[in-house]
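First comes one chain, alone, set out as structure tokens in the form predicted on its own.
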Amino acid sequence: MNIKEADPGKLTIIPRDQHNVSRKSISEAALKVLYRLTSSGYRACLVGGGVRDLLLNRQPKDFDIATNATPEQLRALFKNSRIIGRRFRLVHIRFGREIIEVATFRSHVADSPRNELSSQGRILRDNTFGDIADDALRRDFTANALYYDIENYSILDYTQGLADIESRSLRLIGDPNTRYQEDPVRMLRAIRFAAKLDFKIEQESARAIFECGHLLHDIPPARLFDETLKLFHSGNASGVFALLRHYQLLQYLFPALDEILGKEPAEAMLDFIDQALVNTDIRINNDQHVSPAFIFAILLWPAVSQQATALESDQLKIIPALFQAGSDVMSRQVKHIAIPRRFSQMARDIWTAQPKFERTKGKQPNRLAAHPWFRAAYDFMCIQSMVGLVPVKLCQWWTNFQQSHQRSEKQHTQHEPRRKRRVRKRQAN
């Protein structure tokens, strides 16, 4: 690849004929924003994951833009926009259902009144603006610090990000310990990108995860809920789970699960989690809906099942035991990840439904199938059957039951007589 160096050691420019990024692959909305900014006299570039994915011949899910226009200038230029955030002030520009996120070039100035760090070095506010070179060095990974310049269609590389993409390496920009201290969630982003892109985390960036993992204790549970959904709804949940265990981060997200797997690595439960996550990945990659409740039901099930077994007795049957265990496990879990009640309740419903699948006589199946969470609970039970935790014939029975029920409903609809319309006779005047 012939690369033109505009400033050796700082900026590498890859001209249009030397890369594969095409405007045909960029959304029309993103191009509108880029062109309006440049025609209004501002500098504007496509940046981040969108450029990275296009270089990897992947279709980006969204397109982010960086510019030297301030949030106020952007708001004045785009009537369909709004300024969001305090920690990082951004502008969202809406085109129908699509939102283009635009950020002003940022710089790091230690004594800037627009920057604020905690006593542990965590970034609380980062709104000091700078130029594009400053902005590149403030980004997290080199693979995410590439800019597509709409003026001449070149790629701007300030951090050797293109070389890291070609070697499939995920490397932090700057000192890894310092960057993780600034924002510990970067460790979770490293896990997510490594699983999503099939990249290897660079040695120093990986080493620092083991040293800085404890910093996740400082992240608000509400933010960890959002990050957990990104991790497990990325279409690579199985790989994410393996990396979380490898880098010893599972203990900060799901301590009850981590404790169980650390003490007695039950192969059946590990197989269940892996199979459930693989099934989740398949659904997400097929654009099928997956409820967050299902993910939490999966990852907390080993703790709930173990506690319910310990509670079950002649005085406390299995369903009340599951209800009590589910409530206890969930109440401890929300201290780490703020799971909204609608998802925590559905997870508890999935757990307490499991023994009910053994009731296949009389009206019990119809009653169970009428619940709104039935399908999720059924999938949960069938995944257990795939790894030997539940008899395979039980899953097959319920599969046949649903198919028979659907055929019966279809036949009933087809043969249902149409109601005759009553026609009123007009009275003569």
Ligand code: ATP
Second form
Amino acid sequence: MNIKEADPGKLTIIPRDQHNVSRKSISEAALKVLYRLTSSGYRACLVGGGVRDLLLNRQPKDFDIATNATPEQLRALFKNSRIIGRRFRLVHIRFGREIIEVATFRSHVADSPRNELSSQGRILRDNTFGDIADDALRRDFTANALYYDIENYSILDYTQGLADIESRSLRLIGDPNTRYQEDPVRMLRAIRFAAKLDFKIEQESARAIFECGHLLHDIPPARLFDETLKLFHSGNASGVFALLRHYQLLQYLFPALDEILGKEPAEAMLDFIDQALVNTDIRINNDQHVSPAFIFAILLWPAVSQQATALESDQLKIIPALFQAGSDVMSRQVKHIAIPRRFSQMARDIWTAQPKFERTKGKQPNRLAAHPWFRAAYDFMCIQSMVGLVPVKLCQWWTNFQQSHQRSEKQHTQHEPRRKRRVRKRQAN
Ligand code: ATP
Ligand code: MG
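What's the form predicted in complex with ligand ATP like, now that we've got the form predicted on its own?
What follows is the whole complex; the chain from before opens it.
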């Protein structure tokens, strides 16, 4: 189906005095790129999440720019830039720690014979350039297809996106089934944005998720790793998790977990995951680091602990049982989501550490606390204690242990030369 027939892409221009997007809220780096492009004779607009979030009075995570300059022209114009991606070629322009992502206007894949589609209609490559109106229609949601025009500070709306933002509705542009077939990851993006922005997924866009979920099978595990992290690092992981379950998508990301939660009684494990995700959200929203290993350790724990319990009753001791169950569950999981080894290894360390927290005598606690994964394993144990899977006293014991440890370390370091002190600090982290 031709998307232009379904949606004529009629342009509405919202002049500067009728919207709230101000240059003051746009990063200096993004403004620099926009101005350099226009002064070099190109067309350039802010687009995507940056415009959407500013319209919603939210702080954008990053700024994306769309232009008619090609990746090569961008490379020539910005020394600090590099071309990335094959399926979708983009230019990253670096300003210190900030990266501005610049994409050349593209036409919608169905309109351009040179673009490659798989036999199931999935976009394999999307590098056919077009004009700004084409570019708007090939984007995913109407809320993500608004352009802030640096020439006159107006907003260009080709898809009635502003009305959807006002009614907090997440609507795919064009026919939902076709758009999910082109790129099934759009279903995960719908869930991420719905949870993050507190938007409702529009009825047809929502209905099609139930029909198209199975298409996630075709997505390369490396891309699913990236998307899964975005989902669970969004600061709204608990909302994301509820939506994944509601839309029956958990089975394509975490099949072992989905199976366990589908059977009775799953309440204790569900409580554990909810509690852990609430904690994750608090940390992320406080700008604290959450390791991907921790997230995978949480989501795979129900399967690991269930399997370890079965192995334990087969005469294996608990630590070897956890070790074996962890390896089995992880090797099945990485077929769906390509979890890099350093994270899968740390998740396994977190699991096998759990029984070790019961050893509170002698040198054992110091030994456990010296591991680089200790802090994550301790957080994991305390979350278990919050939902009654581990005695609350155990979490308290380890909290006290760390506090007294830190105190005595402080007293120590005050009398030591500077260099040594630094080394100690690093070890404590
Ligand atoms: P945020 O950066 O806050 O996560 P975003 O909307 O900016 O959200 P990005 O992944 O940065 O999301 O993508 C920028 C824009 O590119 C999107 O707003 C959308 O217009 C377009 N886009 C990204 N991914 C897709 C996709 N899979 N299909 C169609 N358009 C997409
Ligand atoms: Mg963005």
